[in-house]
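Just the one chain here, laid out as structure tokens, in the form predicted on its own.
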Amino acid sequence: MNQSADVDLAIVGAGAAGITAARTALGLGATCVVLEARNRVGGRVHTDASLGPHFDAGAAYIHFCDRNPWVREARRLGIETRQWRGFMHFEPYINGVRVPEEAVLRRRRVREGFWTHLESIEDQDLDQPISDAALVLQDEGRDAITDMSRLGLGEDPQHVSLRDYMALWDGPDRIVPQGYGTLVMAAAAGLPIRLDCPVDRINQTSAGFDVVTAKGVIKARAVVLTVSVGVLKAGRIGLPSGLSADFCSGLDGLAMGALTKVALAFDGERFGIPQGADKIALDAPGGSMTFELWPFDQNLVLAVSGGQGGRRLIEQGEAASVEDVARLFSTIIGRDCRPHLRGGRLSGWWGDPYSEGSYAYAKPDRHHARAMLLDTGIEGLYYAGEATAGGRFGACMTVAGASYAGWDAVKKALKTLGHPLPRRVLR
């Protein structure tokens, strides 16, 4: 190592690409140190116990369960993971009365026939909106459309690009009871780690980099950047100049989601309602949310909302949210649920900070956007995450993606530097 560095590598931020760099460095003879602005792990990977059951705040699906490194993670530290059931099975609801059965099913059946129409879509054409391509069905099958990209994308269709959509791996789900965000937090144990140690910049020198931090500066030979889309495009880290046209022009093509879940804690009153009749009300304010109802067994009711419904949770901030979504539940269940109601968190990414969105989605006529990131035009500096995580990986807004990103840019990290490097890692 140069004697002028203190690391090899600064790893900026402790998320899932973050520790997953750390490990990949570390276990390749390399040294690292990873800066974390919060006071934990994880990122966007958190189980929040604040409440006393507890919930995952951000992601909480094990995607694509038959190629997903943390289902191998699980199981070397010895955390359970289960299947997960789909999404098929929400209960919707209108005005507090539930869809009938007939309109459920015409629903489905619209949109399977919403993939059929996909397959007959010329590439070229596939980057335009979601919405779009949705213009060909029924009011019912566009608003069925809609709901599938808000709560699985965090957005509302007409801002993202289909194409984009349509690389991502697909795959049966798993689900950690203990949350994801404590397997994600068990695998960072030992790492070297300095957490509420936000980056204000990162200089480039003749020696490498100068990574300025809230606690003294770090020199490293090079850095892998592994913050979300939305904290680089809000400026919150100075990055050196001279980064590539592409690079820039990459991080115009991604904007950030706002998948947003308000969680609500109860005193031991069910309602007369059993674990797993989940429920979605088709008509929330902004759209679609679905109800989460008792998982794990907790006395517990977790509201997912996305895009435009999400925006207006976190606007509005975490008291107004908790009442809105407990009497919106109220209405589902028939009764006011509010006195036994014992608490409630607000998790919105979109108004975090360190965050700014919970996952980053491509731009209509911009899918090349991901791929543009790869190279930020200056040598050294390297930047990872769940953004990145397309091309070879169709694995882009999971934690599997981040992990897959980091280790990736270590790889070409260490190989820029010229440390030596196993066969296998060169593939």
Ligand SMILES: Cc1cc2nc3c(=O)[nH]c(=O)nc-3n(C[C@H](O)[C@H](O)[C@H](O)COP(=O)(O)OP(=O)(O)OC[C@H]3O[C@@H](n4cnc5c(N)ncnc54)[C@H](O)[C@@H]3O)c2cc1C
Given for the second form:
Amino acid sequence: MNQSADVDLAIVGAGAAGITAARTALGLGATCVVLEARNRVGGRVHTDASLGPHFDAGAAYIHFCDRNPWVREARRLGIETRQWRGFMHFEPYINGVRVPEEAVLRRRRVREGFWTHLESIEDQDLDQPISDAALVLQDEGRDAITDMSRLGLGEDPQHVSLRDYMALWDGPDRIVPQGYGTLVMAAAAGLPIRLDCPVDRINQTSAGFDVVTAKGVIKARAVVLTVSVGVLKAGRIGLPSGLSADFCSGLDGLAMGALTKVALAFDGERFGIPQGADKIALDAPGGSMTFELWPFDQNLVLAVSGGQGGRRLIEQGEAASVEDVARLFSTIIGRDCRPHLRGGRLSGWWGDPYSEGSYAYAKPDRHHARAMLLDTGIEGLYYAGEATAGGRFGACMTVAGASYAGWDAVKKALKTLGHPLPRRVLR
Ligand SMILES: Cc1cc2nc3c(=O)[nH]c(=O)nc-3n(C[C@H](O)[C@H](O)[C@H](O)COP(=O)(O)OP(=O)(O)OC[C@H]3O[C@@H](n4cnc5c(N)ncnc54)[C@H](O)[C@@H]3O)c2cc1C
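Counterpart to the form predicted on its own, namely the form predicted together with this ligand:
Below: every chain and molecule of the assembly, starting with the one above.
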């Protein structure tokens, strides 16, 4: 290591990308420190047990588990994962009345027809808003695609590039009964992580970088930055001058969605509804809201909304959004649930200064934006995280993608530093 540096790598952020980056760096014999603003690790993967029963406030599903490194990691750590049976089982309601089965089947057929329609769109036309591609559908079909965009991507379909969406890897999901956050936290055990240590700015020096934090300056030969696109766009970290035009344009081409969860904890009353009879209110204010009932047999209901609906909940604040969601749930179950409510929690990532949104999507006509983030234009400064895991990895927006990106950035950084790397890593 250069004598004037404290570490080879300063890694900013202890989410999935930062944790993987640190494990990779240490595994390859480099020195590193992870600087994390919050008082916990995991970033947008966090298992919240503050209500008693636990729930994942951020990521919950190990997507495309046939190739997701977190399945292997869970096995290594002895943490159970289970196959997930899919999202198709939500019982839809409008105005508190169950939507008839034939309408549900129609909705499903429309969604399947939409996929067939996408196959007929020429490659050069794919970078259009998802909503434009849905114009061929009847109203009911367009509503189904809007729900898919809001609840899957966290954003309304007119803002999202269809091409970016179609690049996402597909595959079976697994879930973690103890919580995905618990798994990611366990993977961080023993790493050199400084909590409560927000990075204020990164200055380039002749020897590398000075990373200025609330707790002093870290001197590093290279920096791997893993904060979200939203945090960077909000200017929360001062970056050295000389960022490439491509990098800046890449940031401009991406934006953060607002997938939002509200958890309701009950006293044990389950209103005669069995586990697995999950619901979706198609007429919730700001867009459809799903209700997952009694996850892992706990006395909890987890409501999810995205796009306009997610932002609306966050703007209301925790108390009002919990009340709103409880009222809507009561309409669906035909009974006031509130006398049995023991507490509620709003997980509002879009209003959180350390995430500034749920995950990054590419705007229409900007599907190249993710690739543009891969070269900051400053030697020794690397950007990683879920937003950059498109292209080579069709895994952006996910925990796995963040990990791939963290691994990739460290590999590049150590190569630039001339750190000896095994041949298998250089491939
Ligand atoms: C509601 C929701 C549901 C989701 N569902 C899924 C899912 O089911 N499956 C899935 O795979 N993915 C899901 N995701 C996406 C997934 O959580 C993210 O893609 C992934 O966790 C991002 O990891 P990251 O390391 O790139 O970023 P982050 O997790 O955001 O990590 C960045 C870290 O940087 C820290 N930081 C910010 N500012 C500073 C600063 N100034 N100084 C120091 N540190 C700072 C943050 O606190 C954070 O810990 C979901 C996300 C949300 C919000």
